[in-house]
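As a starting point, one isolated chain is supplied in structure tokens, in the form predicted on its own.
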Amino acid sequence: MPVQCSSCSEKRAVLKRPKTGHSLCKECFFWTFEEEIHQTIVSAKLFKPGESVGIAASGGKDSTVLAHVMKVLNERYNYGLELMLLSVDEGITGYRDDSLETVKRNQQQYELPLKIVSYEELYGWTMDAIVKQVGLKNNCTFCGVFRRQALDRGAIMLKVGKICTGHNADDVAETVLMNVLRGDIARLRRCTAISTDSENEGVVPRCKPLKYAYEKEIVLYAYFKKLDYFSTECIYSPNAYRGYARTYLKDLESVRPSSIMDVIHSGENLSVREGVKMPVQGTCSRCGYISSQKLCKACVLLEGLNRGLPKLGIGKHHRFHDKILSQQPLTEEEERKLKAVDF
């Protein structure tokens, strides 16, 4: 027998919302979905009218969904922002090209200006040939801290205030997990806020309209929605620490369906005890960007690159910033146990 909607009770349902187990129809989901991020950008405060706003777009679903839904709660409640495409080409042959195309149909679906900034304007690196030095162990380390550079680098060009993210309600509650496994603190603290500011100048802040959306409802609405978005993930991901999280939320949620949203509000609810000490937020020696060290984890990364010293930025590698600042060459030893890669 059809399952009727339980919102207006009229039209037959079409889905059973992962998220509250509600049933609903199309338009119902639609306008729900939809308020629910309308809400969270109202209550946390996230724009202010005027405001110009780069959206990072990769040409995945979530990125898509948050473009689209951005554009239509900006005419409906009038925002008054100016919204615009920021994407970060990787250098990831038969991915990031193929994905970039799918960024280049949603500009001009949705009508908003494009910027498109690269690994390799900026770094003289393509993940491409990164990976070919370092193997597939920690590649995600460096493709992680040189995109959250690129991003700034790429909205100060298009001179925006802000910059929103796809980020959702399972990357917010697998990034608690990851860093309650690591005993990350400092990370631990601040990774489920949904917005992030700056005083420091190179740094945009950024805020995650969709953090409490379930992945499973972002690809049900992409879907009934007909949107346009690329779907293939990562081919050098595979290996990602990540997805070890994402594989045991997964396993939690099919027991518990609210477990992502009690992990993102233990996360929240977290308090450091006094006297436990934090890093102190800085800048770059070097670059200038944001480094609670003499240099920034992007600059030691690139140092390691083009010495040929691939492992010089994983793992504790502070020891060597005084070295590295003064151009003094590394010992034979140290060479040693830095060209040394796990493939």
Given for the second form:
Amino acid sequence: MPVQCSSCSEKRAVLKRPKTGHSLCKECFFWTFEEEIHQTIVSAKLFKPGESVGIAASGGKDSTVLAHVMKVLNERYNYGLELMLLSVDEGITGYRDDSLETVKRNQQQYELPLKIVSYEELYGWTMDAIVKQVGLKNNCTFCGVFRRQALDRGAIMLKVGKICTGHNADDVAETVLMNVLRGDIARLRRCTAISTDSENEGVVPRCKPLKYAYEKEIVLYAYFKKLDYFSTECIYSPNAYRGYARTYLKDLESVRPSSIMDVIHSGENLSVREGVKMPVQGTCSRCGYISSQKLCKACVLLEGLNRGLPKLGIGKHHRFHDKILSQQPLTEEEERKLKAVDF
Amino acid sequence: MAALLLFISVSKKCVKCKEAPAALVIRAGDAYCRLCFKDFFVHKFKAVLGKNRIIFPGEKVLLAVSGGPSSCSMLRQVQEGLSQKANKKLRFVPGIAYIDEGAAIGQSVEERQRTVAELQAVFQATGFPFYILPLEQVLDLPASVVATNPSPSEQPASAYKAAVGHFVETDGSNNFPTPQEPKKMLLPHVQESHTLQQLLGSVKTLTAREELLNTLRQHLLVHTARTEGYSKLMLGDSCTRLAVKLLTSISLGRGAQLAQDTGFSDSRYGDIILVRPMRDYSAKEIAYYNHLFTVPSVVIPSVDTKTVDKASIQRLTESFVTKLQADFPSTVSTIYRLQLHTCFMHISTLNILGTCVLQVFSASCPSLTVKPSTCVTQDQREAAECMYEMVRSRALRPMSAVSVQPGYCCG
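Next, give the form predicted together with the partner chain, keeping in mind that what was shown is the form predicted on its own.
After this comes the whole thing, all chains and molecules, with the earlier chain placed first.
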């Protein structure tokens, strides 16, 4: 017997929501999905009327759905937001160039302005060139650190007051588990926040409107709406350790679908003992970007690349910061340790 | 050269005394000889109790022994610590509690009696008073078990020192109870076993059943401690066990309770404080100790024995942590270290959420065909848990799944 939609009881259900177990028809699903994101935005007071907001768009499912839903909700509830698409071109041949084509099509479909910032223009290095120097290990460190800053710089160029990213519930839960496995209490505390602090000057606050949306539902939404998105894994990311957290989370989900929300809830309610040392936010003395050290990670990584010592920014090498700042050369012994491993 | 290297690695010396040949390697590089390992192991037990200053001299402490390696090892540590020849003697008065959960896993009366007889022999050898409690007793507990009793007034830091001084002066050694005649375990009534099985059977998933069993067990232990005049309850959770528990707690949405669920001590019951002195030992250390010093332990199946990895969240987490530990040996300690940084949000803050699910829903629990009193004895957590399962199984549609999930209510 076909299952009827549990909301309107008229049409046939097309899916069973993993989050609640409800069976819904297409229209009810669209409505619920959008409405939940609206509730997330309203209850967390993510946006102010008249604000201009940059949507971090990679062309993948999450950011495509985000762009679509933001546009729909902006019109439906008169947020009064000025939406823009913001993309980062990491310079990965065969991956990013194709996905950027998708973003460009999205720009036409949603009629939103688009800005693309590239690693090459910002840092003088493409990911292809970086991987050539550092190999396939740790290359994601470069990409991740650079993208974070590239998004900020792009946002400043676009003069937007906020960036929203397509992080979904699965991503947040995965990050909570990752930080538990790494014992990183400082990040564990920060990673469930829906929005970053907006106190810092020079840093554009970022928020995650899809924080409570399941990856599965995002995929289904994109599928039923026939959204145009790009689905290929990055060619440079085997990403070993995160893979463990990911597998575990997916297994958890298959045992009890609500556990993704449970993990996020745990992360949000973890109270940290007083007196636990937390990093203090300062600014990078070279580029002025936020940093807990003298130099921000991006500057150290870049210095390493330019000096031909890619391992300079991998792991903790705070003791070299003074030398980098004063443009001193490193000793031979130090250089030997930081050179790329020959294969 | 190669031969020399081989020679060194074969006759590796103990890192501690640098004389005796090593008998085991705990972590990479730490090779210990038999005696140094024993000193190390024994010292850790006393150090953790000494550092935390929670157990006062002369205090009655109930040891929860399941028969597994970790709790049996704990029992041996207490025995050794109390023996006359020990230096830095432990100064508390121990008792043993064992919960016979045979009914929960559907064991026959004969099987249960055989296990109990085996453990009875172990307990008798210690000379400590012991209680063998069939889990069925939990059905007759008064509702007051879940209540938080006022804790004896907050002791200043100096109180511990004063108490130790007083104890030493009066020579507390004659405080110890004379070994008593073992009480015969009262066999539970068949009807009661049936009721318990029905209660556990009404919980649909193994995840929830394990949680329920865990709390029933804890309530019985706390109740026994209260009625027998014990003020501390010692649990034998090892570091490995606690790392699994911590990750399970996170996956079940119990992040706020994590500090008390897995910390050194848990004071949520007020008058009875739960203590976990085995938390600095890895499962491997315990296994080696038990093997080298012939600590007896009994293999008892539990509800998740012989199930697949994905049978429950607890089971899944356990296999995930042990597999990761094999590849990354620091996994367990890293996960566990997180606990040290967390603290418990006080119940008063959590109560803002309003009335606990228990009060709201226990009346609408028709599928639980047990006495209402047993429904009340379940901690709020289980009520939420069983409620949650019922909502799913009976396809009641809550407004959102979040509102009835376990771990979202206090304590």
